[in-house]
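Starting off, we have a lone chain in the form predicted on its own, written out as structure tokens.
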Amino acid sequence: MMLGFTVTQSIGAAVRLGIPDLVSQRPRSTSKLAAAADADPDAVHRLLRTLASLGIFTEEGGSIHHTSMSELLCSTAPASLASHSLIFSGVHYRTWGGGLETFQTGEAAFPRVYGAPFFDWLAEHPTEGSSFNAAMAAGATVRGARLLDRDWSGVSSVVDIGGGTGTALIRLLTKTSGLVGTVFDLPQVRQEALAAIEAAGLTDRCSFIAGDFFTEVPSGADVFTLSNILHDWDDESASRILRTLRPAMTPLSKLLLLERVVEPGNQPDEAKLLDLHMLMVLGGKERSESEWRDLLSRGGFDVTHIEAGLIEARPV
């Protein structure tokens, strides 16, 4: 377990060298992959031997081939994890170097390490910001499946609060004819979002509004969605977001949260690891069922349905 940092950095290095995309072009030996990546052949051989032992790539007949896991690291893969690997082995990795003080004080490490809160820092560093947007878009593709599986009959409008570049909402509108949607997020993602909306041919049914969800959000929609937004914030800040959202809703509006629910007990749970990561980077948290119910109640909502990955609520 203590060697987990070597896995994080090995995956990140492979993606930075472009190896997953090179293997997608054609399987080849580690020496040829190293030559194509302009890297040391012995080091690349040892890197790929280690990753293959973890199920990331496989060696067959002297050539490196993809596995179902290594395919996820290709830049063109659906729901690609390539950008995630860059963030976790880069910006987030350095953040955890300041982890001890976070556990001593309860305050996020990122502002201490980088000199600014995470989202403010991203706005000033466009390269890392683009990687973050790409990672969030890939994640939205997976989380958005929850929305696609729902019955949208009788729903005419939806607002995706903190919808980023619009990935989840675009998929929903593409599948659901007659539904009109709005992506609401910070101004810095406007151009990417508008380009994605235009590329999907949805300019007549999908718009982008820039703003701050601590201040005001678009009003009157049938459904409001927040996907992995509230886990970015502590309880006080998350309650503020909900209290901003509540007046924008009609009595019949629904709130859909695509969020993890921490399982009780001490069984292994990815959400427990991500809970620590949210604390470290943003001062946020993953929440248990009781914590979600309490938070939503404080924000003016009743929970009508809750399961792993999806919470439905209505305004009180």
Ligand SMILES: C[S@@+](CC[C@H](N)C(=O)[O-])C[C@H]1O[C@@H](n2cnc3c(N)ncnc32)[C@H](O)[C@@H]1O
Given for the second form:
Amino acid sequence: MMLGFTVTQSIGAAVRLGIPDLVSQRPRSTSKLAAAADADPDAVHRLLRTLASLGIFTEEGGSIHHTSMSELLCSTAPASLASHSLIFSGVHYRTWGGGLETFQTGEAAFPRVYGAPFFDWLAEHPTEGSSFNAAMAAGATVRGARLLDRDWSGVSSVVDIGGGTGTALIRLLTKTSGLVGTVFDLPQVRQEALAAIEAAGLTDRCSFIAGDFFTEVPSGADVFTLSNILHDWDDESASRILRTLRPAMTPLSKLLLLERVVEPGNQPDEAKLLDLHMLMVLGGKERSESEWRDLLSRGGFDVTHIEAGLIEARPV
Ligand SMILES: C[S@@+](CC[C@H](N)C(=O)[O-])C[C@H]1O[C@@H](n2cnc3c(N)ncnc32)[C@H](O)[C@@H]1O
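Could you output the structure for the form predicted in complex with the named molecule, given that the previous block was the form predicted on its own?
And the full complex, kicking off with our chain again.
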């Protein structure tokens, strides 16, 4: 576990060298991969031997082939994890270098390490901003699947608050004719979101509104979704978002949160690792069922359903 950083950086290096995409073109030896990636053959051999020992790539008959895990690192894989690996081995790797002080003070490491809050910094660093948006879009494909199998009859409008580049909403609108939607997010996301909406042929049913969810959000929709938003924020900030949202809803509007629910007990749980990551980056947190109920109740909502990945609430 203490060598976990070697795994993070090895995956990041393989992606930066373009090795997953090269293997997709055709399996080949580590020396040929190193030549194609303009890298050192011995170091690439040792990198891929290590990753293969973890199930990421496999070496057979002198050639490197994909496994189900290494395929996820290809830039064209559905829900590709390539952008996640860039973010975790790059920006966030340095964030965690300031980890100890976060545990001493309870304050996020990111602003201390980078000199600005995370989303402000992303606005000033478009390359990292695009990697972050791509990573969120890939994750939203998985998270947003929870929306697709719901019954949308009787619902005519959806606003996805902090909807990023629109991945989840675009998939929902593509599947559900008659539904209109709005992606609400920061101005820095506008261009990529509009391009995605246009590429999906949804300009007549899907719009993008830029704004700040601490100030005002579009009002009156039947359903409001918040996917991976409240976990970015501490209780005070998350309450502020809910208090901004509450007056924008009609008495019959529904709130759908696509969020993790931390399980009690000692068992391994991705949500517990991400909880620390949210603390480091934004001072945010993953929440247990009782913490979700408390937060929503303080924001003026009743929880009507809660399960891992999906919380439904309605305005009181
Ligand atoms: C963790 S991402 C989640 C994106 C998307 N909902 C998903 O599930 O992948 C958080 C999103 O919140 C947006 N965001 C951050 N601060 C915001 C603010 N003050 N107002 C509106 N959107 C904001 C970010 O730009 C980003 O797209």
